[in-house]
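Only one chain is given next, in structure tokens, and it is the form predicted on its own.
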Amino acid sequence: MTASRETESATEPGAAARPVPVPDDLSAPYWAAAAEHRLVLARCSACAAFAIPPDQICPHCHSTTPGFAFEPVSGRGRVRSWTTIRQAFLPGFDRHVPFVLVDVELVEQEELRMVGRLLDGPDAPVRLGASVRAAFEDIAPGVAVPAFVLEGAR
């Protein structure tokens, strides 16, 4: 993902739209799968490690020809950290605050971390090590963003 554009329709007149991802060549498979509510991650063909996000060089083996291929993952993981966002610093998030951002280590690989919204709400009983699974926010037609929910909460 390289930038964002604002296409989400705001629900209130005059309210800013939430930015949506604009995929680039490297991230297009990730966003296409997310739109279908599937989580796929880039795996390096040289060392077989997942990379979030994929880049021109593998962050694990430093291959300059990582040949990333996207593979489905479970979306399950454990909370490493979290914060509650109480002030919107980006346009379009005013109506979403407060919300919780979680830093999750996915079960597929040690140190494979994703950050996303916790969709259980700001009062959810989140704790270190809590089990979560991927969920998806539909933010525009054909556009979904990976997020998380507490296991057993929904």
The other form holds:
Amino acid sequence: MTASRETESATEPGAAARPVPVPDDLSAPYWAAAAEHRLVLARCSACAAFAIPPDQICPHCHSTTPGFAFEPVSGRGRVRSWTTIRQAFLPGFDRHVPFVLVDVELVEQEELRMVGRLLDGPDAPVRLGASVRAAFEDIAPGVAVPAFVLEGAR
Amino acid sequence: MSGRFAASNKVAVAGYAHSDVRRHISRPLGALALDTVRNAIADAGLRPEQVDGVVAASLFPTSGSHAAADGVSTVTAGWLAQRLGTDPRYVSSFQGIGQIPGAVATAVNAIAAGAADHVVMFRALHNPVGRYHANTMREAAGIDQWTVPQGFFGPLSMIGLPYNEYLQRYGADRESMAAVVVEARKNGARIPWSYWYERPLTTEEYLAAPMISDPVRRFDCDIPVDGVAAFVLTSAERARDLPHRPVYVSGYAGGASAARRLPLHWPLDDIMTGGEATVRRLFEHAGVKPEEVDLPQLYDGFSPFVYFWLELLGFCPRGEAHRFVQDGRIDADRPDGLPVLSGGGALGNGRMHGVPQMLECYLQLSGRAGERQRDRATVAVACQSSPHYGGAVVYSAAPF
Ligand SMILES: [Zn+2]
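In place of the form predicted on its own, the structure of the form predicted together with the partner chain is requested.
Expanding to the full complex; the earlier chain stays at the top.
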């Protein structure tokens, strides 16, 4: 499980830190769970559909009072696409390039898609439909960011 | 009841002007825009005081840490109208994606409604100093918190994901795209104001350029520039008394409401499903059939959009565009070639955001394309942005 415990060395001299999320009223449970390396997603209280990201209005039933609550999900999914990022446009990513971003459809719901880093490295044997599971990068004290690793690749 | 617009072919383009397109122009963008607007008004055979409508497409499209300053990095209709020295009665800026179709629609609606008789519509693009999309943010708040912390940011990953989805799904080679980019640069190299004037690109050069967001190579992306273009639109009746042959606006459509996703997450199926709706509305509104289009100017701000528009407009089956573009079939110099980038597009001119597509439709249909003039150019389509978020306009050389 080393990949899911990959820790950023953001404290090394001269290394810029990655942007950290700023939790708000809606997202606080998401980031609190991520800090414990658990993936939870917003689920509409009116229609029970998941939404990434949650919004004022439910994207599925269009309720204006969706009452989104965060529920644990498996973190498992399949790769719908990927791209290898070779230029860092954000602070703190220079030391990661090249890195792979994967577009993942989670098993919980059709077209429930999430985009994150694939932590297996730029030469990982990623292909369409490959199985992945959620992993987490610790980028600052108490801050972890969801990512993915290939299932069964190691 | 027909879906055709009541104002179909009731409004026409009567003139244009275009500034030089350069990485950085030493003059302020606002001054350049005002000069270009005045040149367009003169080109249409009008005096500034006859132009009573000003419409702009004013989005400043960057993910970088650049503040938008009116008159400097963007020019709104209000900024320009205030400095035109006249008193236009209709002033409106279109802010959405698909800026040129959106601004054309605003101008057409104003003229059809009688809110203005003569509208000057312009787009001013700015390339700020520093890296165009680099962002120094240390904290990701609001909508950014869902993408930025994991490094999903900016338009290169936005297009890299659906482009790779296309390649993987249809077994296409990324080398096939050379045909699109080389064609755009060949045509752009012939346009005097183009950033790429006299600088065509070879297939070898395309393939030798580095990947920047695989499978997106450097020359799959248009280059950010400073540049302004302006067009004058008026009623079809008034246009017939002006010096140049009118080009009629038959209809337009914009992407309506794509599925809600993460910011800049544009899965291939979203693009194509939303694009189908855009194209269906476009042809209904314009009252033409896809097979009547002989000048489809496709959007190419990122080259994969050419594949998507080709398939959606019905020029080839789904998943076949990468084969369709080979063997000179989109070569505008061949009599049997489909002229999809004859105006050079954004890849051949610089990041002019839909202007090259609209301008080529205007120049060809008004008979003003010079050495590029085609024998047959009667119904044209100018596309902009992604088919699911942007839009398109149908132009006709004759009212029908
Ligand atoms: Zn709902």
